[in-house]
Amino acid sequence: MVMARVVVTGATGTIGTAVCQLLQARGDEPVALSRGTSAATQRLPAGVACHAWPRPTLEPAPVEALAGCDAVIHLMGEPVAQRWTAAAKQRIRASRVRSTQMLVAALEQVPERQRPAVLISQSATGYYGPRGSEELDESAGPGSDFLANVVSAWEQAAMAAASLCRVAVPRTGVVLSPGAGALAKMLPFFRAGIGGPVAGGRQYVPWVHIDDVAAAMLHCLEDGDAHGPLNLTAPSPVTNAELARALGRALHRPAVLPVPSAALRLLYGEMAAIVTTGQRAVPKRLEQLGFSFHHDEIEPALRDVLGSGT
């Protein structure tokens, strides 16, 4: 896809910003859908056009923004890393499922000749639920916990657009980025020398470098065989203990102080389960499609994200 016009929802988030930057770098035209255009304009790279979608869980996306675009990358979603109160659970689900339903409703209103050819709708490895050391490719079935149920409904909402355009649902893992996400929460403790494995450290972490996330999203735009679920995780998942040791080495700090699961449950409640359990997800479909991960080993990836060289 050359000189494409690509609508991006959730464009001001960590992944959205990286996707917009990469689209611009290769000469494409990213168009952001955001609740407020003024804040989005300030946070996004210069030259990214913004359209308002003030109530994404209540009303369809603006048809005029979608008409004539080549593709849509849908990244919108309430942060999962928060205490899961009843209200938070409702926001987490609605921000993913309802916003996707409202996006598909808008796509249905776009005249066929002006309709985008592909929808890339973000999903997550949380689809699989806690699975221990079982290796999980895209053929594995869903879990049964809260997050797995949300992700399953999220994917179903996206696949409802399959009669309108090609649909791919990349199941992202734990995205390594210095300014947000799990790594940003871990860094203060590890830099202070008080980091270490969580809840025994045997649970797998389906990590992936932010640059590979953005590159894989664009690969899915271009590859006509990219459809349905695709695990967007590095080829070499590691245990939490291996991640802790690699991060300690990258920061030249000790990483031996264990964090008990009881402490996490006290701090985060039910949400602690996504830290104390995990998924050993592997990117079988992406590798079959010829996508090459630039960052496929955990310690060099961490050093790159942290700017500490190789």
Ligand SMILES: NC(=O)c1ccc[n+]([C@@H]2O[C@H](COP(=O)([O-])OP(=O)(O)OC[C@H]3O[C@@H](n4cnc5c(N)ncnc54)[C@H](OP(=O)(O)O)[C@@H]3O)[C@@H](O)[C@H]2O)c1
Contents of the next structure:
Amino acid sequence: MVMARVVVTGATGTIGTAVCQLLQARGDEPVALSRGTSAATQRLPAGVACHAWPRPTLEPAPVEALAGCDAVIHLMGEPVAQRWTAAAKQRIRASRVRSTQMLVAALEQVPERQRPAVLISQSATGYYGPRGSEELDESAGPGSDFLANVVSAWEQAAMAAASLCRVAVPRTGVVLSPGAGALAKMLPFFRAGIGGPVAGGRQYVPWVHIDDVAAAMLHCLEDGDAHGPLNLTAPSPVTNAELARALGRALHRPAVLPVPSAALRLLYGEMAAIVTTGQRAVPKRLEQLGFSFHHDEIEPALRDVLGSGT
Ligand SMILES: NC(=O)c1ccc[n+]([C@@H]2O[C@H](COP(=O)([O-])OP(=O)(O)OC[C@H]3O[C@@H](n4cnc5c(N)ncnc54)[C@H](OP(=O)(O)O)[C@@H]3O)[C@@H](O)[C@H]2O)c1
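Right, and the form predicted together with the ligand of this protein, after the form predicted alone?
Once more the chain from above appears, this time first in line as the rest of the complex follows.
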């Protein structure tokens, strides 16, 4: 199916920008929904129209922006990589769960023949919680920590739209992208030669290249069999120690200085768990659907991201 008009929330973010650019490259029309249209217009790729959704946790999404669109990709969310104070936890949860409920409330108001055919609503491998080296496909159950609870509720809010349209919830892993996310936080240390494995390095990192994230989301738009949870992670997850070694090699820097988990907990509190624990998630559903990952090995993937201006 060729999409004409795709509404994208969080379009100003790292993943949203890549998704909008890929939609434009194939001739589709991304339409952003943003909390602030003037700031968004500065950050969005040229030519992306923008509608305001100023209070996504309190008010339904603008029905007029959704009516007649072919698909919705819902990516908004308060950054997780910050100290988890009570207020931050509330923002992290509400910006995902409430905004999804408010999006579904708006979809209910769109007349049936003008409704989008598909909703791709972001999810995350955090769904599984800390799981050691257990291999996790989509049939694995949820974890029980803060993030796992948020992600479960986020998915449930999205799946409530299943009576209105097809719904897919990509459980996205740690996205490797130039200038943002996990890699941007690691790079200064690795570039200075003081990077290394974190918290013993045995925890798995469900990495995925940003280009594969955008391509898989578009695959899910087109493939009528893409519904429910799909792990959006490279087929070959690595341990944190393997990631550190690969990054050191890609940068031609030593990467042997261990970072103890106690230091991270002191610096970041409970949030440190997002790097001191992990998931060995595998993209079983996406591979069954015939999606092939362009970046399936960590070191070439890192070299590619580093070469694109990190
Ligand atoms: N990057 C990763 O490694 C990764 C991995 C798994 C899952 N995810 C999830 O995928 C989504 C997009 O990730 P990303 O890396 O592209 O995020 P990002 O760069 O931080 O962008 C997220 C967008 O969400 C909106 N937003 C930020 N704070 C918000 C709040 N408090 N309430 C409502 N909207 C808010 C902003 O758009 P406006 O200002 O235009 O409204 C922002 O551009 C997030 O939900 C994230 O948790 C990311």
